[in-house]
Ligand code: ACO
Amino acid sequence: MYTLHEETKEITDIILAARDKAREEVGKSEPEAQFAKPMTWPVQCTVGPGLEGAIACESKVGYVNGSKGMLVYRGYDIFDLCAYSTFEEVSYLLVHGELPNTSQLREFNCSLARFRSLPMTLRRLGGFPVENINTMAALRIGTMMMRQRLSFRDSQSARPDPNTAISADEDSIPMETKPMGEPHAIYEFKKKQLERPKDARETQDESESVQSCMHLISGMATIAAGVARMREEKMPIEPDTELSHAANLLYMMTGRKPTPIEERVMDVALILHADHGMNASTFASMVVASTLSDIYFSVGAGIAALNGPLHGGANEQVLRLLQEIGPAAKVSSWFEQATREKRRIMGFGHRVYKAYDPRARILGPLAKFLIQEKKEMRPLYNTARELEKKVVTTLGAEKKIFPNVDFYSGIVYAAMGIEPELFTPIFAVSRVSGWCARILEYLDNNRIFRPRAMYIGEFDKEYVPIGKRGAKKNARKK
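Structure requested: the chain above on its own, in the form predicted alone.
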């Protein structure tokens, strides 16, 4: 089993150089006091549209310091994890809360290897016209097929008992309808609320356990690779038990065992995308989980959210943008026109980061390293570098806009021969470990998400029978 990095020391050196440069530029990465402390509920905070700035829960899984360009998983700096760890070890860390020892990692890897084979799930997925379906839609279908195959939650006896669960708001009525109840909200939380039914087979999981997480972390890679093969009208490839998670992903996609460099770069990419705070897909998965739906449905919600072009898929658009610009010599004129048109430049800026995204600090040099052997990729990379210089020296200085994770990740994947339509499924293959970790953590003190909307509509309108209503414009355009 691949665990060490002796064969790819140059990749380790690239990551450590990126770490040193980051620390030199931003100094010591201290956590922001207002976002790194225990909460006393209810909490007061400034909330913008889309719940921007809202505090929904406490978490020990991961932390993003946007002002310093800092990303932490369970207390460990992302640079150190990419330099020294593996995706399997990082997944264990996210789900279990601590780095594994040798025997724990061996057992975890064996479980992932055992769960990686999904012949029945892929056979069922093959009954759909996968070649004509959005890749993320196909991934979501495959995940639901895996759920049906592996979970006992479809049996009536496995449904959570609503009488023992906490509903939406009964213990916080004072927050909603004053002056009823207590003068202040009294919050109640309950631990696990699902018992394993006696008729469940041993091979079936609870859909909210660590085993469920391992099924999803392992199985989604197999499904994504199967989707890649089916889109080319090829048969899916069975995983190789001797290969790592990253190597198996590439092998099952291409039919070719990757080189140590390709394996390591994919492993680093998976680590970089594993978790990133309360982003849209993570929030979507947690909202579904909070209803006591199961983890497969919850992850399905994460896949659906990640499919949106404002979340996943930006690296696809970056490649198209670079191709549109053409040679590096045309960057300056293109940028001036784009600035005049107030055009958004894909791959730059981030909702959280007001410093250089640490993930981009790693992926940029990795892209440069990979294109040394890919002469056909050099013009694209040169255009990317010239565009980065232009944006950083202008928008970076003025508005703190820098490259984000998507700017170079597409070049990295393309250099390894991966089609753009598969970039977002690979994102999901990585992020599922973060989704699972945060779902399990939230379920320990579960409370259904229930924000409010401010009503700005009319009141006291008189109902008019349909025969007396005149022609009106539709409220929404077609």
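Can I get the form predicted together with the named molecule as well, since the one above is the form predicted alone?
Just the single chain follows, nothing else.
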């Protein structure tokens, strides 16, 4: 039945061994009744700071049982998906709700292949100093540039047509006009008023949205790979229609066709990161989508949120932290000092998991497998293992802090020769499937997200003219 991964059976065995270990340690996970049932609104729940415990919506996309370390996409266990599936199939599953049959997957793959080639977007991105900017910022710019056409909805906001702007003859721009603050002083673009089409709706229709999602799921890999190349002052590489999504990502980054093992490991990493409940970046993208902004803007918000070191940005920080610690023998003293300084240890802890993260259960052994061939990475891996032991026996026992997905992913990517600055963009290349699936699902019954803050400030203050305010401390500088 599972003939898909014959060449990389060792990887399948590693994943199945991780699954068996998880089952042995926590038993077969059952969903928690309070987080896996239909809601009747308004809902009563206990909300902590950072919206801990808040129920934002119902979803059929995925489920995390934090007390048992269980992760499910559309009913399928993450271990089974990693062992038997592919990122393409998982993306189809997340977006459409069911695993595809052979012809559906073929059609899906054809669409992804069509969307994977983005020469115009990459040309536009190349106009930015990509080698000097944060990789997630570059990914975000590139993703925004995938949305190239103006719609009639944009025309209302009277922005110049980017196509006209790019193709404008420089000599025709009246640069000698003094920029005195007039709106047309520098750029004299002719305002193009797009007509509202007769059958136009205020929102994207279903098929338009699904197409945009596929464009993003496929194209963000091209942009991330293009960013990797441009950082090294190399030209982006065209995708190869014969390669899978994971293989294309590696190929477009390095210019070398990956080995079956490299392709499979990247595929597993993409599957593992594809969705994870109402995490910060998913929620950020859904908040933007709920305003009926389009999917590109929503995904842009997801990229921005993912960048933070408390979220997806942790994977890059983990590698830097391991390098800072040095050899495994130094872990103990480093940890004592970090505890004294109340430092957060990157790659550990999670809002939802109070047990071992199933994704770390897979990525840890994969890292071990990959470094067999990479002698120079063994000290780093040994330091990671030692740190894991230290944290699990102390903070794990005390505060239920365990390694999360970001702890070993960096070692896995580094073992494949990928630069740390690209770890978080690769995370985004995967998570875009989850963002899209949840946005589409939420838009079916959209209501704008609009929580409230409790006002704890003052009232009835008298306005004092600036000259009479005297010397005061800046309120934010404590």
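Here the structure is a predicted model, which is why all the values come from computation and not from measurement. Here the rigid core means the biggest group of C-alpha atoms that line up within 1.5 Å when the two forms are laid on top of each other. Numbering follows the first chain given and starts at 1.
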Query raised in the report: So, does residue 466 move by 2 Å or more at the CA between the two forms, with the core held fixed?
Result: yes
